[in-house]
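Only one chain is given next, in structure tokens, and it is the form predicted on its own.
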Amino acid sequence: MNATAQTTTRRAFLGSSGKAALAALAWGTGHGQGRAATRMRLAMVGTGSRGTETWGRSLMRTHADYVELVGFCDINPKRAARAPAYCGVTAPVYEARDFDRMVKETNPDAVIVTTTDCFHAQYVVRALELGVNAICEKPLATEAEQCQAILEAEARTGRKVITTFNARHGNSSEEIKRILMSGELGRILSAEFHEYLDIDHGASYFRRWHGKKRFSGSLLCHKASHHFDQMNWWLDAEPAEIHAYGRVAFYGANNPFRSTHCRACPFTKQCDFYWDITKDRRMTELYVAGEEIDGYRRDGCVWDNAIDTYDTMTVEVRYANDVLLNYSLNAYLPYEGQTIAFNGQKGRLDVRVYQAQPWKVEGEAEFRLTLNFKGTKTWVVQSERGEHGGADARLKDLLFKPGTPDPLGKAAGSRAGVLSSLIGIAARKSIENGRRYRIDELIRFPLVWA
């Protein structure tokens, strides 16, 4: 494909897919079966903690007037069998191999994909091919080929994809978007985003499947896709070129002793990261009870020699509008939070986000806006109560409550999911291969867009 054709293709992709993301919120119900407008029928694949809590139990407590859970599917039948009762519903349960049968028998309006990251794309694509829309947890994909398959399936089938980027919906994230949209900083020239995961939250990733790149695509896909999406959305810009460094500097082999998992560990008194999963009834019932089926141990050792997900990383992104982003993530720090900044022609915005336990506890963000020759003003933005500082509740409203306004354009479709994933994928490849990557060498944007 020549440069001119490729530029045209990319512009067509960006222009039309943004509209598709907004249109996806008007799905309604009755995806072809002639049903009257009632509750959205939602089937779930992946019945782990995130799926059955956020998109199951919590969803039914707050949005049962708008959503009906009609089926559950998981690679582990014991885990799947617990899902309906935990979510407070009555619905059939299926094994992963029977995904097609679940969709055909339960007749959902949408499938929500909350599996291990590396399997997101295959279920999204298959749902579209079976004639239903897909709602997918981030990251939308962990490989460039998966991004391509999703785009082509969406264009081919006419069905839509929504990516659940709850990070767009927090109070501080919305405040940043409003400031940038106001034009007060003028044209943005560069940006900074630094993520600090504490030794509790950070270590949790390395106990789980996230610590292996083949499952998570690394934290550059799993975790950082949130941040890359926020930056793409804040800047309203398309990433063009990525360069990165990263290594496993703290976890994995960086310790003199290790075990297979905490329950089997002979070093419990020596290890600061020992975690007794049996004291958590929910985790025990959800994961320990089904270990003999899939072999997955939720309390894996953070010193596992097989850990290859980076815990220390820096990424440089050049956007198509020439904005430069400097990003970093460290997953073993004594405190949790973020520092974010935007440098514009007319000044600088600094944001410091303080979080204790971001999925449970309220936090706050300190804002400092300094304009050239005009001084500085500071203020604090408080998060709300609830999952992820109230962001999950707002996301659910936007997805499921008819008529929910979206003045900031927070709806995230396939475009947002693909572009945020591709930054993480390109960054991982850059670390592995020691060179810069262009987005347009990883994916062919479709010429025709539904």
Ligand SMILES: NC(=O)c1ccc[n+]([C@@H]2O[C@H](COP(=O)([O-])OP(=O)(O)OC[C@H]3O[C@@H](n4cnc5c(N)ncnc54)[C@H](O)[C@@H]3O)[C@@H](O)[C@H]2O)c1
Given for the second form:
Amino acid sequence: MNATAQTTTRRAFLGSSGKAALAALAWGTGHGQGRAATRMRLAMVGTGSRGTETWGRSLMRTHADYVELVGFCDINPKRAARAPAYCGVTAPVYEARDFDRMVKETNPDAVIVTTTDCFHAQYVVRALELGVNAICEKPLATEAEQCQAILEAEARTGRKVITTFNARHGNSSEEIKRILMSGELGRILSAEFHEYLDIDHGASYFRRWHGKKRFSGSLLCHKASHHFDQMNWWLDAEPAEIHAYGRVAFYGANNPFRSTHCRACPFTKQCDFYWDITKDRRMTELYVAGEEIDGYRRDGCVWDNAIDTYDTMTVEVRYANDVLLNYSLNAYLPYEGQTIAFNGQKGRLDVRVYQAQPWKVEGEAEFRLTLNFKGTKTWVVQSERGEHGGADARLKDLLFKPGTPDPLGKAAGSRAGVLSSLIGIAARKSIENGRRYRIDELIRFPLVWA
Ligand SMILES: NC(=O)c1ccc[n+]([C@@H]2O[C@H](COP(=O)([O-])OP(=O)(O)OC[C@H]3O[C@@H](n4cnc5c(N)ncnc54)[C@H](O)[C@@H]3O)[C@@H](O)[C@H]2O)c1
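Swap state to the form predicted together with this ligand from the form predicted on its own:
What follows is the entire complex, opening with the chain shown before.
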């Protein structure tokens, strides 16, 4: 099946709710002419960093003509209370247990789910059940049962899910898609993807909830869901079978000393990873100010014995069309970047992505396209300025700006979210249980989505 056909377009997404369909109609005529007649009403669950920054303050600065934030909800009332002013809007705030009430009272077109990963599915399903579409951060799910529940809820309710795979939208990612779509490499037989996270960005995962598998599903779900989705999308293929190895080889118990979190640590002089969160005003307001409520320490110790998220992992994927993928992720390297390659019947594409500092900026990518018997072509693709190398801005346009073209099929629905999550879930289970996993033993086929 064609990947473009599988994805949910913004129009189809909006079209599934009567009220939103009106908005879409108005947007269709209003595009490019300033303020749209009807803006998408968005309620947020999960008012942390990603929620209030990318889908809050930054969204309101650039897309307030197309979307309005109508409600905020979080398990931590202090973080929720901070959200409206930080995002520059006036909207009611709710406790997490009042999620249903928020949806009923604020009457949104869609709920945006930006909570800790393991809670995405429950809010996505509930939003659909309440008759509202869901826009969900990656990973869409951290367990196979959650994937099944989302697909079944979507089919049952007729509402739509969008997964916010911003990594599809970077310049180098789009360039890869264009090359693969051109057919220049012939049929793709195998692919490689190696992710390098450094001792700043990589380490940050082990300070946070991400370091515990029960919250993040491991980096195979949290982080690699971007990469598995990109591969599925680039290859226009569905994963069939997964095998993986992984271990906590660097962080966690791999150090002679440890504390609970940096502020309480007696080893600040000895520890290369000591980090003073109080020097960062936004972090202090967002996390330290609310920590007596939920006990969450954002500056957790990277040497915590309870860390069980792998920092070293390799994954093999066999796709249904027999493409073989070799993937790895290491989270403690001296620099960041990616090595990506495709081996086709007619040649090979090498892509080397260099991540500039700070790590949120994408940097540049070297492309090398070598065709059998024909020689090599090399070029460099620079990223844009802005969040995630300009990718976040493009994703926002696609979601909220009417008439934004999508020739590469970058819009991603529940199916893309589920298939990328399932590779991570299968890989994690493969590491835990020492065997290969087939996707069709994790989820009931055929996949059903409205
Ligand atoms: N696409 C990207 O580039 C990108 C970048 C960063 C984060 N993210 C995603 O955004 C999401 C949030 O990440 P973050 O960095 O903002 O984390 P965060 O810890 O800053 O925010 C998570 C928020 O969810 C809240 N929360 C936790 N459990 C909840 C529950 N049961 N009900 C309601 N609220 C709950 C927390 O209190 C917190 O405010 C994650 O899923 C992450 O994967 C995506």
